[in-house]
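As structure tokens, one chain now follows by itself in the form predicted on its own.
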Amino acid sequence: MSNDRYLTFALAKGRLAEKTLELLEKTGITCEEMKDKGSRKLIFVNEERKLKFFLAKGPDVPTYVEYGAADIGVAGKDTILEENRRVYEVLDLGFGQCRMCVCGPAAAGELLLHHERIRVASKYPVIARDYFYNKKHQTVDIIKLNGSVELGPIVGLSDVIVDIVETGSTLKENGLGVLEEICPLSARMIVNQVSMQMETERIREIITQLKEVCV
């Protein structure tokens, strides 16, 4: 291809993109007009290299990679896994750890012991079907909220919930605790179908540099 032609990245807002630009500073990679926080732009450029940055919310991240808005995207694991949308996971950025789990009071750990059919609050229905039905092969009844979950077994809404645990601390306030982990999460960096097999030479380089000083 051309190197005309600019690769586009499109980042998570907030802690997710400051990191990512972090790591991309120490390749060699900067985008000084994304420092300026009174800027009104939508796209910051970075013409030595051909590169394009935009700011998107998470979810959408893998919307705009999987349609070829962006080349590159970075997200979190969670965000991949609840969008499902078809593109490359291709690296492992190593922050933003955390984990996906099914969570509530110690009582309920006996209704996931013997796969009764339950009630599971979520911001995350996709992920929570897909354990439930696909690895657990218990039928459960989702209910989408997208508030604090933790509520759910609280008022009796839900019997469980599932969602991101970092340290667990607001889970044991409310007399909650992890029953289950259902996966670790972390910030990941995907890639458009068409745009791996068209700039593989640019892209790998930059998955390269950036594996070199990912921690």
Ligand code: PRP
Second form
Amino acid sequence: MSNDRYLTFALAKGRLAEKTLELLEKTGITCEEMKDKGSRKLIFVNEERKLKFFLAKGPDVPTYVEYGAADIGVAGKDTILEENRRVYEVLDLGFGQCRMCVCGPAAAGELLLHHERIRVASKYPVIARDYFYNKKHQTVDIIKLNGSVELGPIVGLSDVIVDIVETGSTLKENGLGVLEEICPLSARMIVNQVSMQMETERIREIITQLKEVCV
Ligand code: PRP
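Structure of the form predicted together with the named molecule, given the form predicted on its own:
Let's see the whole complex now, leading with the same chain.
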């Protein structure tokens, strides 16, 4: 059955988008337009496959997908958990691997053991709240920061932080360490719930092809 409807991808700007495009290319889906770094275009089209791609800020990707402005999205698991949008998570793409952790100075480990009312700084208040309140049953004060979260315990804003750890070098260089691991993270493909019903065949084909190339 021919289908003239475009399937639209929202990709998180930066490394995730680059890696996703590399994977798609391995499945035979290319988007030459996107390779032109000088271009100011926001939407890129693959006419042959009837696909459209756009780049968005990571945290906005699940929003575009939930509202159906994009059928498919690729974002980090951290963003997907934090945004908590009604979307289907269909595939772990295997790259961008890191961990969401509770981190701080070694001395703060005690505060976690005794369920004290501590201050937790994070760019991910939803994830931090869920972990402390629902999993650990520990009442804490969550302080939202927008970056360089490691500063929290160093300058005395918070006792610990909830943050992404990749190599661990940021923590190490700042005299901090991992105290508890919350969950593993990586890039995930998400799909709009209606699109999954309406375009099952095309979306399933893309998922199957991607599974074959992401090891
Ligand atoms: C992320 C994260 C850590 C760092 C972890 O920060 O928030 O700070 O990377 O990486 P590492 O374990 O390899 O050192 P990002 O670079 O995104 O900037 P931000 O601190 O401003 O959020």
